[in-house]
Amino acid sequence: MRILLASSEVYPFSKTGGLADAVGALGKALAKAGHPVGIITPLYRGLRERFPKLQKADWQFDLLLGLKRVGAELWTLEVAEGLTLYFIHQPAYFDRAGLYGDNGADYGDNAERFIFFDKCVAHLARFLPWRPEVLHVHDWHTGLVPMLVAHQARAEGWTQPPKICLTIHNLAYQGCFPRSNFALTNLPGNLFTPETAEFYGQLNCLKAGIAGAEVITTVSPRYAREITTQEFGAGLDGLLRKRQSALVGILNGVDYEEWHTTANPYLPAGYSAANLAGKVECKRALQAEFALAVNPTVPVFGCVTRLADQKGMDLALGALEEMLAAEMQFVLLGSGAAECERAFQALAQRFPGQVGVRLGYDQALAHRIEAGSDFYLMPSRFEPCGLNQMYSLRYGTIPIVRRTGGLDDTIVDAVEDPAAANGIKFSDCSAHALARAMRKALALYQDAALLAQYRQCGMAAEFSWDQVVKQYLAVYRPS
C-alpha cells in the first residue's frame, strides 16, 4: 500500500512534543513491514546544516494563495528503504526561530503558513508519480487537506484521489483563525458552513478535518471515547457523535530503537531488567547533573513535560508544596507558560539540593532524567495518548498518572491487577489527590521486593509500533 503521511512536525527533523515522535516512529514503522511510504513536513530553519544529505528536488511549488501566487520548493531525504522525507522549503513561512511561534506567543501569520503548507501537501498528493493510495494527515495544521482534495476531485478532474484518515492527537488545538483566512484557501464560499469549518464564525481547520476526512484516528481508545463527550469535546463533540463511526482509537506506539536502556548513548550507564545496576548508575548522575545531594536511597521523582494546564502542572506544583517536607528529590525538564516556569524556578530556589529545574528541551538530559528517575509524575488533566509513561516503563522508572486518555490504557495499578501492576493512578484532578499517590509511591519505595515487581512488570509491557501498523493498516483498507 502507498502511503503519504503529513505533518507540521517530525523527529528527528522537528519537534515540540508526542506528535513529532508519533509521525517519525509510524512512519519508518510503515516502511518496515514493506509499505512505500513519503513524509511530507515543512523544511525548518537549520534542517539543511543539520542534515547535509539533503536534496533538492526537480520541482517547483507556485500555488494560488488568496489573491497572491506563493512559490517554494521541494527537497528530499531518503531515510531509509521504502521511506522518503519531502520538505516544503519555503523561507518566508518556515525559516523561522520557531515552529509555530516565539517568544511565548503564536506567529500572527499562522493560518496563512499552513494554509500554504496544506495546499503543498494536496498537490504533491495529486501530482507524485508514485500515487499514493492513503493521505495521512495529523492534526489542524493539516486539516484543510480534506477540503482540497474533495474539492480538487470535483471540480477539477482528479480522479481516485487518495483515502484521506485524519489523526487527532489533541483536540485542544484547532486551528481558529478569523473567517478571513478562509479566502487563502481559494475554496469556494459557500464550503465555508457550520457542516464543514466554520465555527461561530471563525474558520476551524481541525474541525474542517474531522467534516472531510473518510476515517478519524486518535492517539489511545479511551481518548477516542472522550472526545464524543461534552466535557473533553472542546466544542467539536457534536461533529465527533455524528462522525463516531469513523472514529477509531489506536494507541501510540514506542520507538525502541530510540528509547532503550542497553546502549542508550545518552544515558551515562546501561541496563536492562535482568541487571538493573546501571539504573543506579544513571540515578547518581542525575542527582549530580541537577546538583541534588547524591543518595541512592532517597527516590527521585521526575517529570519532562510541557508547562501547560492540560499537563496539570499547577497540581504538581501544590502536591511538591506538599510532599517536600518528606526525603523525596524531584527534577523538571520543560517549558510553556511563563508564571509557570516562574514558579517552578522559585520552588528549585526554596529548595536546593532537594528540587532541580531546567526550562527548555533537552533530548538527551529527557532520556536521563527517565532513567535516572524512580518515579515519573503525569497528572494531566486530559492526555490523548501520552508516550513519557510508556518510556518510563521501559526504563523501570515507575508512572504517576491520574486516570484519563492513553494514561488510564498504558498503565495498570495495583487496585486493577496486583500481579501485573506497573504504575500508581489517580483519579480526583486535585493537588491533594496527586500527593496521596506520591506518598504511595513513598511506601512503594520503602518495599524493596514490591518495588522490583513493578519494575519487572513495567519493563516487560510492550508497546512497540509493529502491533500499530497493523492496526493502522486496517484502518488504511479501502472498507
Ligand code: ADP
Second form
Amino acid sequence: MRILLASSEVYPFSKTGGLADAVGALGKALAKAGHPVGIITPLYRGLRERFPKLQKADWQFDLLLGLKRVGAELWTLEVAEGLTLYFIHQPAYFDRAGLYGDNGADYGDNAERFIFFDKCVAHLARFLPWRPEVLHVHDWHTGLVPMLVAHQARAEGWTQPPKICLTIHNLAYQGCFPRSNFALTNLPGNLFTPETAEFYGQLNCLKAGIAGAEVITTVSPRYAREITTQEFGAGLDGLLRKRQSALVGILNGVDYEEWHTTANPYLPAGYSAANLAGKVECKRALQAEFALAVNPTVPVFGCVTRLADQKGMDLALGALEEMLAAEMQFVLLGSGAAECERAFQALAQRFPGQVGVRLGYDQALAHRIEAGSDFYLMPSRFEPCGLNQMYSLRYGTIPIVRRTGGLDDTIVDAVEDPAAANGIKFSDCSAHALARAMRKALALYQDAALLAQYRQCGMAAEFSWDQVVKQYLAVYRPS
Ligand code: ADP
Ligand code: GLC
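Given the form predicted alone above, produce the structure of the same protein in the form predicted together with the ligand.
Below is the whole assembly, all chains and molecules, this chain first.
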C-alpha cells in the first residue's frame, strides 16, 4: 500500500512530545514492512544544518491562502529504503524558535501556519507522482486536510483521492480559532457548519478532521472508549459517538532501536534482563548528576514530562510532600507551565540531596532518568497512550501509573495478575492515592525477589511497532 503520513512533528527531526515519537516510528515500521511511505512535515529552524543531506526538490508551492498567495519550497530526505520525508519550507511560518510558540505563549498565527501546511498536504497528496492510496493525518494541525481533499474531489476534479485516516493523539488540543480564520481555507462559507468545523461559533480544526476522515484512530483502546464519554470527550464526545463505527483504538508501539539499554550511547553503562549490573551504575551516575546522596539502597523515583495539567504533576507535588520523610529520592526532567516549574524548583531547594529537578528539554537525560530510576511516576489525569511507561518497562524501571487511557492498557498491576505484574496502578485522582501507590513501591523495593520478578516481567513486555503496523494496515484497506 502506498502511504502518505502528515504530522506537525516527527522524531528525529522535531519533537515536543509523544506525537513525534509515534509518527517517526510508524513511518519507519511501515516502510520496513515493505510499503512505500512518505511523511510530510514542516521544515523547522535548524533542520537543514542538522541534516545536511536534505535536498531541495524540483517543486514549488504557490497556494491561495485567503486573499493572498503563499509560496513554499519542498525539501526531501530519503531516510531509509521506501521512506521519504517531505519538508515544507516556508521560513516565515516555520523558521522560528519554537514549533507552536515561544516563551510560554502560542504563536498568534498558528491557524494561518497550519491551514497553509494542510493545503500543502492536500496538494502533495494530489500531485505526487507515486499517488498515495492512503493519507494518514495526525492531530489538530492536520485536521482540515479531509475537508480540503473532499472539496477538491467534489469541485476540482480530483478523481480517486486517497482514503483518509485521522489519528487523535490528544483530544485536549483541538486547534480552536476565531471563525474568521475559516476564510483562509478558501472553502465555500456554507461548508462551515456545526456538522463540520464549527464549534460554538469558532473554527475547530480537530473537529473538522473527526467529521471528515473516513477512519479515525486513537492511540489506545481504553482512550478510544473514554473519548466517547462526556468526562473525557472535551466537548466532542457527541460527534465521536456519532462516528463510533469508524473509531478504532490502536496502542502505540515503542521504537526499540531508539529505546533500549544495551549499547545505548546516552547511557553511562549498558545492561539487560540477564545482567542488571549496568543499571546499578546508571543509578549511581544519575544520583551523582543530580547531586543526590549516592546510595544504591535508596529508591529513586523518576519522571520526564511536559508540565501540563494532563500529566497530574500537582498530584506528584502533593504526594511528594507526604512521602519525602521516607527514605527515597526523586528526579524530574520537565518543562511547561511556569507555576509548576517554580513549584518543583522550590521542592528541590527544600530537599537538597533528595530531590533533583532539571527544567528544559533533554533527550539524552530522558534516557538516563529512565535507566537510573527504580520507579517511574505517571499520575496523569488522562493519557491517550503514554510512551514513558512503556520505555520504563524496557529499562527495568517500575511504572507507577494512574488507571486511565493507555496507562491502564499497558501496565499490569498485581491486583489484575500477580504473576504478570510489572507496575503499580492507582485510581483516584488525588495526591493521597498516588502517595499510597508510592508506599506500595517502597514495600516492593524491600522485597528483592518480588522486585526482580516485576523487573523481569516489565523488561520482557513487547510493544513492537511491527505488530502495531498490522493494525494500521487493516484500517488503511479500502472499505
Ligand atoms: P506526551 O506526548 O503527552 O507528552 P508521551 O508519554 O506520549 O506524552 O511522550 C512524551 C515523550 O516526550 C517521551 O518520549 C518523553 O521522553 C519526551 N519528553 C517529555 N518531556 C521531555 C523533556 N523535558 N525532555 C526530554 N524528553 C521529554
Ligand atoms: C499525545 C498523548 C500521549 C501519546 C502521544 C503519542 O501527546 O498525550 O498520551 O502517547 O500523543 O501518541
